[in-house]
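Just the one chain here, the form predicted alone, laid out as structure tokens.
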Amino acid sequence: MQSYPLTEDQIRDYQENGFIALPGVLTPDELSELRAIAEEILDTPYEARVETSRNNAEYEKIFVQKVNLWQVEERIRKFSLHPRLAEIARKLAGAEHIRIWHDHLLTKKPGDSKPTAWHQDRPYWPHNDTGQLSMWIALQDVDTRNGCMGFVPGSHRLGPLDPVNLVNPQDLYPHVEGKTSEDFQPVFVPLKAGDCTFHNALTFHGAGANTTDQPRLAFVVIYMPDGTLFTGSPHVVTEGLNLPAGEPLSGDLFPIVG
């Protein structure tokens, strides 16, 4: 397995800005395989704990979301647990070891598509600590026409804020004391298929609507440093697992991948 040539400058850029774009994280063969799997998964119904946007028409205008696919689809496991991708995440996070929190397929459908509101990821998760990060792989070329990702550089240093309701979004910026939207200048990041972004779980990020006539598919893996503790707050990933609050998220459901 060929490693990715991540540089010290790229690591510093990520730590400074809270996000980074990396070209060609997947080989052409890997991209072709993952794209075919994703297209099939998009048309496959799953139970609600996997297909978390199911029966929520307004949410699906933002994106169709299918979570923890690696646990129910053997074909996608090698991408969710891919050591090349995990090693990038480990280095960016500066962690000794890194675990998977969950994967998900995010699809912005064409037609009646809505933007993804500016938000942070960390406030939605039952984690005690920071350092989590998400990898977002474009499965086709993306730009502002079909909903490429946008980030606010340096916003991860503001700490966790209140979560935003994505279906009825509030403005995230007033949660930052003394700031307005004019104080933040987002950067939108077009990608070629097979490129990816990594972003800190506290980085403000969002995406525009998909205004094209084709679905925008993205495969996402969320990583957390080994030792991240479960707070006990409800979340679809931990629902029904009877995990003790205050203990590390570990074991076969949250394996070390890097």
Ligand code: SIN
Contents of the next structure:
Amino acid sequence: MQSYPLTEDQIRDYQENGFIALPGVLTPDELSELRAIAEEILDTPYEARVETSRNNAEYEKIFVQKVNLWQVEERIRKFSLHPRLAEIARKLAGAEHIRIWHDHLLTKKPGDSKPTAWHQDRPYWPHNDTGQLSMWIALQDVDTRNGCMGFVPGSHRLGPLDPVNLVNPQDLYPHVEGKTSEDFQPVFVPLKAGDCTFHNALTFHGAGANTTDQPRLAFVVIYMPDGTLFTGSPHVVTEGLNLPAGEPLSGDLFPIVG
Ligand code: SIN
Ligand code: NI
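Please give the corresponding structure for the form predicted in complex with this ligand, as opposed to the form predicted alone shown earlier.
Full assembly next; the chain just shown is listed first.
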């Protein structure tokens, strides 16, 4: 495997700011392959556990979400379990081994598009540990016109706050004692197709609406350190699996990838 040339400075930067942009994590061939599959499956119907945004028209104005595609689409699997990408995640997380929590394809459709409200990811997940991180790969160039991601540097140090309702968003900032939005200055991160960002699950992040006439396609893989414990709280990914609370998430559904 050809490793991505991740530097010690980039690892420090990620740990300091809670996010990092990395250029060219996919080769041009990989990018065209993944983009073609993503475009093809955009309108493919899946069962409800995959197509989690279906029947929620307001949610789909923020993004259309297809979850755990690696389990149902052979052609997506190699990207979700990609050793070069997983190795970057393992190094950034500083973990001995990492597992996949889930992947998803997040598409901001053109038209009546809504911003992704500022939020942390960790409060939505049935995990009692931290250290999870999301890789967000742009499948076309992104900037503030079509919903590139923005991050609040250093916000991962504030710890887990209450989850924000993305459809009916509240302002995240008052959840932090004594703070208002004035205290937080986000950085928006335009990317070229095939570049990605990684962000810590506690980092405040969001995205603007897609104001262009083309869909904004992003392929996201969420990794967690090996040993992350399941709390038993309900979540679409663990629904129906009868997993024991208090035990690590492990096995074939959460494989070690790096
Ligand atoms: C987005 O793609 O708009 C948001 C992704 C995220 O919340 O991680
Ligand atoms: Ni998020």
